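Only one chain is shown below, in structure tokens, and it's the form predicted on its own.
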Amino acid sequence: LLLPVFQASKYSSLWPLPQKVQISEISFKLSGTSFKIVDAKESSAGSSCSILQSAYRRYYEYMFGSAKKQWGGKNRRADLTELHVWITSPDSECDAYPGVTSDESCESNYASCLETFSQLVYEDEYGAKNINSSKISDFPRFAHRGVLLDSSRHFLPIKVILANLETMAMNKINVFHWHIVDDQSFPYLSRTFPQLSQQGAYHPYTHVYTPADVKMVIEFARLRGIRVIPEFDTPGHTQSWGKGETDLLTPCFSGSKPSGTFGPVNPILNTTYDFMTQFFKEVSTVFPDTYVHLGGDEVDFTCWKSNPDIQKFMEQQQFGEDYSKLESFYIQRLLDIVSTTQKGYLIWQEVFDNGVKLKADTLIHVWKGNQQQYQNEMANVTASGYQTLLSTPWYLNRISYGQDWQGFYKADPQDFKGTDEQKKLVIGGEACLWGEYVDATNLTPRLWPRASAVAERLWSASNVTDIDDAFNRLSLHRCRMVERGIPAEPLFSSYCPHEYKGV
């Protein structure tokens, strides 16, 4: 006799595992061809919600599949024929987009709990569907979940970018980190500056994300709940920018002589500075979230030294031959230059590391180390009140053979010494899925749903922490995924009932 190789939950198959839940044995029939999802009478929000009702219209989908198919087979009885969507809050946001203080109860949004909804329906033997009556309060832990997709490494269609916005909504990720440009290459097209991605993009056609690409990002996004938060990282990590923009760059010396290769942002002339305050100026304008993430990580100093006139003005500015203090002056004028367009801004570790004077509502996004080195850092960072986020242990282009999403699943951004207001200051964490070795072809499956391990974490309460009771949720939320078309890779030796039909 072969066990199946999942227990079912108490919890059936819900992911991330909402605050509160009881599930009963009263179990109720569902059929595609009577239910429908309406707006409660008292609801603050109506038939002219579009975000509402688009979203009515995908969770139908989720459940019963086309509407087409449905007209076309046979009538169940149904003892449920209708979901009421009360909406409590006196702004139901239809038209706004997400923030970092948008609401996330059940009472207030309605994707979450849609999404909830969707994941207690389930097949009996003969194929109908049934959800059991229920008891559910839910709200998220932290405010800030979020993905990161890195498009420059390699290009990322939009359609895999939309593909996994979807899924984060699966996931219930509020935050699309989109690492959008870097060394390699430059897809963003500027309107400003087009022959950015003119010269720095892989090709100028093919390989590029147009205004119209990355408005239709934001609000296919925004339709879900999701942030979209973009990241130009800046002075490292800047040659594509290099190719577009002269003068941008540091020109690097061999001796007394150029030796033709280019360094990070060249931070002593003007023009770099007239230069951003345009760039960001337009950066503010495409991107509607109020925060933008200035990088500011991994600057290797050589080229600086190399260069006479930035050893001059080093000498100048009385800088000695501390270049973190050259870094930190450009940083500071960008800063600066970002605040002028009403933006708040995340950067990475490095920067509050190297002591550069930050707004107090700067975001600190930790990503270094190991397990004590970031724990360490958070506490740093926290005990001198600035908000923070984690990366170090959700670092998912580093892949290993086995159940890699357990180590996931059990670290936690509040796991340091710290004192509870402290503990307040950590606003979440992102999972990270760098670009070096993912493009189309891959992406997905390695994302998911080794990502799901880190939206519960994320989501749910601090002491759901039962990894056994957890492969179970996840090995049927993995299938839910599947059969919803995402390509999510397995976690062991298992099957679902309706597998991943390939391409």
Contents of the next structure:
Amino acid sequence: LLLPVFQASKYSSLWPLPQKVQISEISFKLSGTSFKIVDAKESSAGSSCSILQSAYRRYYEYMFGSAKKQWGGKNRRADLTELHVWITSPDSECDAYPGVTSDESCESNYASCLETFSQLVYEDEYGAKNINSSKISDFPRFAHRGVLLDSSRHFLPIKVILANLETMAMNKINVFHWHIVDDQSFPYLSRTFPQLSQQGAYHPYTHVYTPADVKMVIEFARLRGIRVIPEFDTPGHTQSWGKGETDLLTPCFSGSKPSGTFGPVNPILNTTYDFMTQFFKEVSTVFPDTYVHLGGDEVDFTCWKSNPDIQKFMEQQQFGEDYSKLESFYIQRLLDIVSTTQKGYLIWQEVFDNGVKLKADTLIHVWKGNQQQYQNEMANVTASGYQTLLSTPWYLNRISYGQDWQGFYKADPQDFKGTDEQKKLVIGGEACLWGEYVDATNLTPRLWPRASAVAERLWSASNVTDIDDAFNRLSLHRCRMVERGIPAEPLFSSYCPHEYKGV
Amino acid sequence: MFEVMSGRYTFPKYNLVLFFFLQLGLQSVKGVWPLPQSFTISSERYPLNPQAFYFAYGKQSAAQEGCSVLDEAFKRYFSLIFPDYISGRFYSEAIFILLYTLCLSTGLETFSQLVYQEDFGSYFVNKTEIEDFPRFQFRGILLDTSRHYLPVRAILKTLDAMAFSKFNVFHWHIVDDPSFPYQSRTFPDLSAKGAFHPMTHIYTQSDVRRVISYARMRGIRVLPEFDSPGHTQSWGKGQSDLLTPCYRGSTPSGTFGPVNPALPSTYKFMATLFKEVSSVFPDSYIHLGGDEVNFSCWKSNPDVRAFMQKMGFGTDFTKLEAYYMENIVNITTALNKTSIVWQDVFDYHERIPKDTVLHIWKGDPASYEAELSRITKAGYRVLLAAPWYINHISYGQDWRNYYTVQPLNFSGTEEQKKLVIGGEVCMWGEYVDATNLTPRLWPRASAAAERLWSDEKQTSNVDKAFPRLQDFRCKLLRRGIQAEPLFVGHCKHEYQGV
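What would the structure be for the form predicted in complex with the partner chain, given that what you showed me was the form predicted on its own?
Once more the chain from above appears, this time first in line as the rest of the complex follows.
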């Protein structure tokens, strides 16, 4: 039985591993009573920059929050008393939203620098805070590093969403992919169509996200450098939409009579497209990110096939028996609608696989198959000139016994046969935590630290593959998350100096 | 015949009769778990007023006011029954509910599960007739506090949840290879050198007392396990000479193996340690482990080999293991404790007292069913754990596997089947600590709870059990237990934590 034995890494507890890091032996003492994080004189951002000021406070708490006892501060000599944060970009982006083109290098992005700095702080045997003289140069390998949460299969109270956004920031994850509605429930309270959640949520008051809730999530994320990309998945995965919007879904037929059940969105009615136009107009104003995820996965054709009006339409359009042509017909019109709202879009791979005409800046989200299959898909998608995101090896909802984080760590989104040009089209990936078996009771331990493995794969250099070193650093990083109040589960038999205080 | 005794508190076979008013009528059961042996609920219902409700002792009741366990239970169950009610004073004019019960905690538990709230928050209970008793006497949960330290609070929370599912034994696998958190009064170095941290990651004597008394209030026995001769790496840190030094050729390699069975000092130490353990843990049973002993270190050690020769064991190391275990069982028998050991001890043909209980943990159904036959044929009592290693997580509704186990499905006589005294859900700690223990245990362990309590014929349909377990899970949430979901859906009151 080979038991992984924890040993100290020369990279301390840094996670994800920075692109270039050198830690010396020279240590400096820090004292909570005298330490300050301030804007450098030369910085383009100042005390009016809310994002920065709230980040300074947050990181101060992380570093010194556990040192509750301040031992007569005046007499303790600290070696290091200030951290100067120097934002170099001319547009300080203080009030802007993060985007896919944001420069996240440590030179200019406060969030990743502060996180890295806080990770270098450690307690010595006297309980005093120390930091070793270090030289770090950092930037992410991929621009899109996401986590998907599903608030339809189970409602997720705001608190757990916010706690996980906090944790994403600790791991340099910069995209929250909010799979907000699906078959089972529609918790999104739409201003234009309030009946969608009125009828479609698990409970119209207790299990919904009001406009204020949504604003809170977006702002909370923004202050942590995280983009919020909503997904409104159609034409499949829409059972709950039909509760509040009759005529939206296709009535299925049993022979010549309606069976009482409903299928995907009805692609042949003009009312469908009127609805989608108004709905996505609202979505584009509520969610400020330049991208929106439109889904398009797993469309079951049986209901369409059974419906006589649809059969007639298929004849008129000369689609024959090929229902993927009908699916394309719908998606095409949907994409056109969304384009008029000035948003780019992400779609699941089926839309590409079925030959739909897509805009050049469409992001194709690969999620299906075994390793061979998804590698082929990545090759095909990039060969066609599209940008792509990988999720297939990172379905974190698929739990199993043992240290499965290692499998997530080993997967590489650029691991497929293709040219360098093609590889450049891989803009990143997402860890998906689908909600069939997940809600607030078990979400956080199931997501962390397993998603941290994905986070490092997407941030650090491609040659950072030493799994033993990763185990050592990730063990400490996990204890740090626990110390910061996040119930990240253990990797293996071990202990943290400060165990989780919740029950 | 053997009686399962709970420490100093002897209960004859559980017999629980809850009487409400006699009225017959059937209604779907919402969230009552485990399913009582006989259960009829009518549609006629009565409002309950938390301001006027109270528990009282019947005239014929053997226990009366002043029984601390009961008084404590009444207080506890009052808050569980009326979760929205902030305590006030309670008076007379209550609905008269007769509760004849010999085992108070399970009776109160069942009653508490029958009370429900309407949308406006009012409480009701329907006319119900229940007759209930458990199918098996021993219904346990194993927690492992060596692979990861579990704060006392996490243990107490687990005891609360155990009571809700009518588990009645907490098997505390307190020490093992990775750490020794038990702070011994006689051998303080064991935890001082063997715990993950000698101050923060230990169980003091008062911690242990707290756990035992908290469990007692809930009708739960605490069964300690001090596993040897294997699984003892952490013991050697504070007790040098206890473990066998392994050899590479003719020189010690620096590593250590199982407990050294060739030294008299070993048995002296064990006798002293178990004397303490016997007094600290009041239950009349003790678990001695005895599993997964690796012989290679013993083989490598010349002194151990010499001992083997002297004892006439030749090169058969199973005989050496047997010699060791028999000595340990003798020690605990002399301390008036009955031993429970893992099946390995039986498999190695060790000579153990007839009242020793064997704990079956290995293999697929074919293997453990064969083992059940073998062990009961030899006349020993058994506990079944093999199908309930719920630390082995997998994607999907695995609770169904735990629910459909048939503990008596093995070839044997009626007499043999009677020797199966119960079973245990094991939550080994390699990948578990306070961050994920509760959602991983509940409600999956509850599936096994029903298998151990209820009548198998009435509870053989998994699909029928599903909605009732879903409701029960929502009840657990309401009671502050962070139980994870079975499948898509929602509860009226979701978990509001992180």
